[in-house]
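Consider the single chain below, provided in C-alpha cells and representing the form predicted on its own.
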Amino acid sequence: MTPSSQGSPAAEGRLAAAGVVVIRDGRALVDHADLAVKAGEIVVVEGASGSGKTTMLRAMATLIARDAGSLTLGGIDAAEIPSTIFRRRVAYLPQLPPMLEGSVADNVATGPRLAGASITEETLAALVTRVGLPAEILARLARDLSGGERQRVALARALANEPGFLLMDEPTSALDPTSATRVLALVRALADQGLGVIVVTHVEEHAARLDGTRYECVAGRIRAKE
C-alpha cells in the first residue's frame, strides 16, 4: 500500500499510536500513551474531564502536534501520508460538531466537493439514511437541526469521504437519552460494517453499551479498564 492509494477500510487494517506525548505550558497532557484500533473494532476511552483523553484523540487525528511518539495508519507513518488523504481515511467528530451554512445536503457533500468530486442526490440520500435520518432532511437548513440530528448529519458528512476509521469525542454527552441510544446503536452498526471506531466518553453506561475494548485515561496515561 502506498501513501496515496485509496484502498478499502479493511485494507487499511490498523490505526496505532505508541508512546505519544503532548506537552502544553510545561505540562504533559498526554504522557507516553499507547492506543490502537483495527478495522471493525470499537475502542472506548473513558476518563474524567481534563484527563487527556480528548487531547490524545486529537493527536491521533493529526489535529495537534505530538511532542513524542509515533502514529501509523496501515503500518505507514502518518507523516508520510498527505494530510488531506489521512483526514479522509481517519474522520474526527468533535463533541459539538459545527454545521456549515446552507442545507443538510450542502453539509454532507462538503468532503467530496472539497476533493473535487461530484456527489449525486442518490448518494446523499443513502448517506443520511445510513445514519438513521430520512432523505427529506437533506432540504432542511443545517442550523435548524436538533442536537441528535446534528450528530448524525456530522457522521453522514464524515462517511461521505469513505473513511476507514472514526474518532468520536463525547458523541452522546449533549444528547437526550433517546438520541444517545440511537447514536450508540449507529456506532455499533458502523463497526459491524468494518469501520474502526475510537469513542472518548465520560459516561460509564454508554461505554458499557458500546460493547468494545475499554480503556481509561488518567493523568494523560491510557490503561486497560479494570
Second form
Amino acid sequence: MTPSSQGSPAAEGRLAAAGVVVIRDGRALVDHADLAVKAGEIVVVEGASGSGKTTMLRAMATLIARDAGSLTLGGIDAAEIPSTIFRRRVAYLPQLPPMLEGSVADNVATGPRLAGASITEETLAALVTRVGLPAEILARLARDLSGGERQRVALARALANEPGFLLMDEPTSALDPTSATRVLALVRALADQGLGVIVVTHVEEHAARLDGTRYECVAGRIRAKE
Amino acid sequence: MGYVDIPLPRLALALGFIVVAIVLSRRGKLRLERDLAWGAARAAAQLIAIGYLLRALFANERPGWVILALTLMLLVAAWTSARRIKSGRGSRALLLYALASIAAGAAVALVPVFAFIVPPKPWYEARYLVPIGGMMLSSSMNVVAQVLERLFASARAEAATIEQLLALGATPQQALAPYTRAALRAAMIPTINGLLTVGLVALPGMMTGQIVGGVAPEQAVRYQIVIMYQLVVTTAISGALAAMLSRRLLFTPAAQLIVPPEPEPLPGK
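Now that we've seen the form predicted on its own, could you pull up the form predicted together with its partner chain?
Everything in the complex follows now, all chains and molecules, and the chain you saw is the first one.
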C-alpha cells in the first residue's frame, strides 16, 4: 500500500452528478446542475461567491442532502454505496481544512485509523513528500502550521485514504502566490497519476493554469465556460 | 423518637435568608432580586403543594396513583431537560429521546433496588417510591440536559471539524466521539465528586432527613450508600443513552451533519 500505487481510479471511472437541486430556506442554491469528472481529468468550476459552486461540491461529496438529482460513482448510485466507503473514494477538501488535534502524523493517519487500519511511518513520509512537504513535518503540531502547509497536510490526509477522486473547494484562495503555485502544480501531478479532480475557484488565473475542463457556475447552474 | 414540628410562623422566619441574599444582590448590583424572590416563592409553593399531594397520596395509596405520580415527575423531567435545546429535526423527537434516556436511567437504578435491596411493602409504597424515584429522575434530568446541551453546542461550534472527519470516512459515532466523551465525563464528574466527598463535606439531604426523622444513623447511611450507587448508574445510563440518541438528531440517515440552531437563552438574560 504505497500512496503512488493509485491503480483503482481507472476502474472506478467516473464521478457524475446530474440534475442536482439543493434548496435551503426556500432558495435553490443549486438549480439542476450537472457535473462529471473522469479518472485522470481535472474539472475546474469558476464562479462568484454565492453562485452555488461550493454547495454543488459538498453535494457531490455527499456531505449535504440533495433535494433532487442523481449522483453516481463508477456508474453506481451513491445512495447504494455506504457513506464511509463513498467518502474514502471521493475525498473532499474544504476551503480552510480544519486541522485535527495532535501532530501532522496523527492528522495524515486519520482516514486509515477511522477505517481500523494502521499506517506505517514510511507511508506517512511518502504521503507528505508527495504533497511537497519534508518528512520532518510529521512530528509538528498540526494546528501550528501555516495556511499553505495546512492545505497540503489536508491533501496528504485525504490521499491517505487512496481516493479515486478529489473535490477541492478554493484550494488556493487563502494562499500566498508561491504556495498557490505549488498547490496548482500538485493538483496537476495528482491528475497525471490518475485521480479525477474537481477544483472550485473564483480565481480565473488559477483556473487557467490548471489546464482542465472549464465550467462556470452562475445562480446555481453549471455550464461550459466559453 | 419524634421530630420538632415547624409551625407556619416559624417557617416564615426562614424567609430572612432570602432577604439577606436580596439585600446583597441589590448592594452588589447583581440584579438577581426578582429571580431570588420568584425562586423563593416558587420553591415554597411547589414544596407546600407537593407536601399536600404526598399526604393525599399516602392516604390513598394505590398502585395507579403512585405510578401516575412517578409518570408526571418523569414528564416534567424530560420536558425540563429538553426545553432549552433546539434541534433541526423538531422538538418532539428531542423530547421523546430525553424521556427515553431519563426513563431508562431511572428504571435501571430503581427496579433492582426496590426488588432486592429495599423492597417496600406493598411494592407500590409511595413513601419509598416517590422520594427515591424523584432523586433518580432529577439527577437523570440534569445529566440528560447537560449531555444534550454540550453535544448540540459542540455540533454547532465544531461543525467544520466534524464534517472533515465525515469526509475522511468517519461514521457519525466516530466523528462525534471526542465531544461525546467530553460531555459524558463532565456529566459524570459531579456524581463521582459526590461519592468522594460524601460524609466529609456533604451530609446528603435524604440521610439528614432520615436522621432528623428519627431513623438510626447507621441505617440512614445504608440508605444513603444505596442512593449514591443508584445515582452513579442512573447518570451513566441516562448520559450514554442521551448521547446515542442525540446522534439521530444531529445526523441524517446518510451521515450528514445537521447543524443545530442556537439554543434558547437562559432565563434572566
